[in-house]
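In the block that follows, a single chain appears as structure tokens, in the form predicted alone.
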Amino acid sequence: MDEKIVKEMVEDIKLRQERSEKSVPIGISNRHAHFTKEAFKTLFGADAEATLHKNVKQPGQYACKELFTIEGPKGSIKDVRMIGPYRSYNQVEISAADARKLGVEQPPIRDSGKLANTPGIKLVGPKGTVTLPSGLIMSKRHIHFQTKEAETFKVKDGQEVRVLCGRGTERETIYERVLCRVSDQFALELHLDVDEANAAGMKNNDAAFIV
């Protein structure tokens, strides 16, 4: 075999066994939504502004109090937070299992902001309804790295990994192409929707591992 493939192997088995080793905490993402300031205030009224219900991981990020219901053709999702603060763009992101009861096509998977050709859906709030032409998607599953601990587990934004969950248990599942997200405002985790998560048996803050 030509050396340079054979050393290329040995330093591929080096990385993996090194990232192996670093834990990654998960953090489910239940159903939720960005919204711009302008369909926050078509929801809940001219007068509102969006309040901390509790922080999330990510700096400056947190759930809101406010709650909405997402409307399909065949169903509704009741008491869905926004996630602040207000964003560009409206994006709604469901698993799976939410788009059945829904009774919607299952949406793309995509990540964060790439809406181009998504579905859309009807969302109301106490104050009123707003419609979406897109917006509507299931999340890549993805790590956000800082960008110092993307330089220790030698990973680039937009790379894609192979993740082990459930290490050692009857659930054990690794996950391929899991989207990194590397910028100086992210905090280290996992993100992986209800239905994921339910599949490898994981909580909020398990470890898992990048294989």
Given for the second form:
2 protein chains.
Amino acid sequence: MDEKIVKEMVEDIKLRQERSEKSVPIGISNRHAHFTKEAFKTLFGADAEATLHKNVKQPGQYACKELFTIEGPKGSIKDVRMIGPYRSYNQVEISAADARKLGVEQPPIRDSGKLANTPGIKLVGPKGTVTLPSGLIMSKRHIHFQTKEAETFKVKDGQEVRVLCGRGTERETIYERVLCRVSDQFALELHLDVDEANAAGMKNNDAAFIV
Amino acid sequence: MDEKIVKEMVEDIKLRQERSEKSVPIGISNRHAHFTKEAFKTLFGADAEATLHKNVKQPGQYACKELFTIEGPKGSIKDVRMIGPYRSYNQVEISAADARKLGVEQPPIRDSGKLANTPGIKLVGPKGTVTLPSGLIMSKRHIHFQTKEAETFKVKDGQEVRVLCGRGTERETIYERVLCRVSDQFALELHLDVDEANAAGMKNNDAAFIV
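I would like to compare: after the form predicted alone, may I see the structure of the form predicted together with another copy of the chain?
Every chain and every other molecule in the complex is listed next, the one we just looked at coming first.
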């Protein structure tokens, strides 16, 4: 075999080994939305402001107290929360199981904010209704890395990696094509939706490994 | 490197390559039960007999018309079906999402019929109620092989294999520890539960590969 190829293979194996020695905690994303201030006020009233229900792991991000309903042609899902603060776009993230319950086709799998050619959905709050023309997605599996952590793991923003979940269990699973997202504002966390977490038998804060 | 080890590695790679050239169709298992005749008659009446709703892919197996409810401490799931014919044991197969809805701990992951130390569950039919002392499980991922097909794939009953789902898609997933079950009565089919199928973006009859 070509010596150069062998050397590259050995380097790749070493890199994977090195990465897999550090674990990545899992955060399970239930269905949720990101709203503009305008959409929020349409749902909850002109005087309403998004209020803290619970901080999530990503710095500055929080689940809000205010609850709304996602309405589909065949069913609805109540008690959904916005993850604040307000954003410059409206986005509703659901699971494949949710799509079935709503009676809509499974929406495309997208990175947050990449909403071109996504379907819309109707949302109902206590003070009003918003019919989004687009913004319904299933979230692409991703890992948040703080910039320094990304250096430690030797990954770059936008790169896709292979992630091992449930190591040594009956539901051991390897998720391919997990997106790496890098920012000074992030904390290390693998985001899976409820279907993905269940399939691999994972709970919040369980350990995953980049392999 | 030891020549014997290299030879074994090459053989293993060749075997995996060979297996992965043939696809395995996926069958998605929604929640369902297997009942004894006695349990069935308690739920549906002494004169009732299990009647055909729809044949499933496994020869001689069929979803029944008769519907019952699974009752948990926090919620219930309606319109569940028995997969007939009657069996010598009672078994209720749910997903992790179902466990949450019912308000029960996730039951153990088991091969069909291996029910020692499993929790019970209450079932309600139109004519009566059955409280099973045990039998609630999440199904272990498995592939049914007809005996001749198992020979073609070079797998043995009870062996665990690695299965690739959603090849080339955003949700490409490798499920480890998939159980091989071999019988003259079986037809080739990978059984995943709804969570597992969703996580890998799979629909019925999509192709999986033993890798």
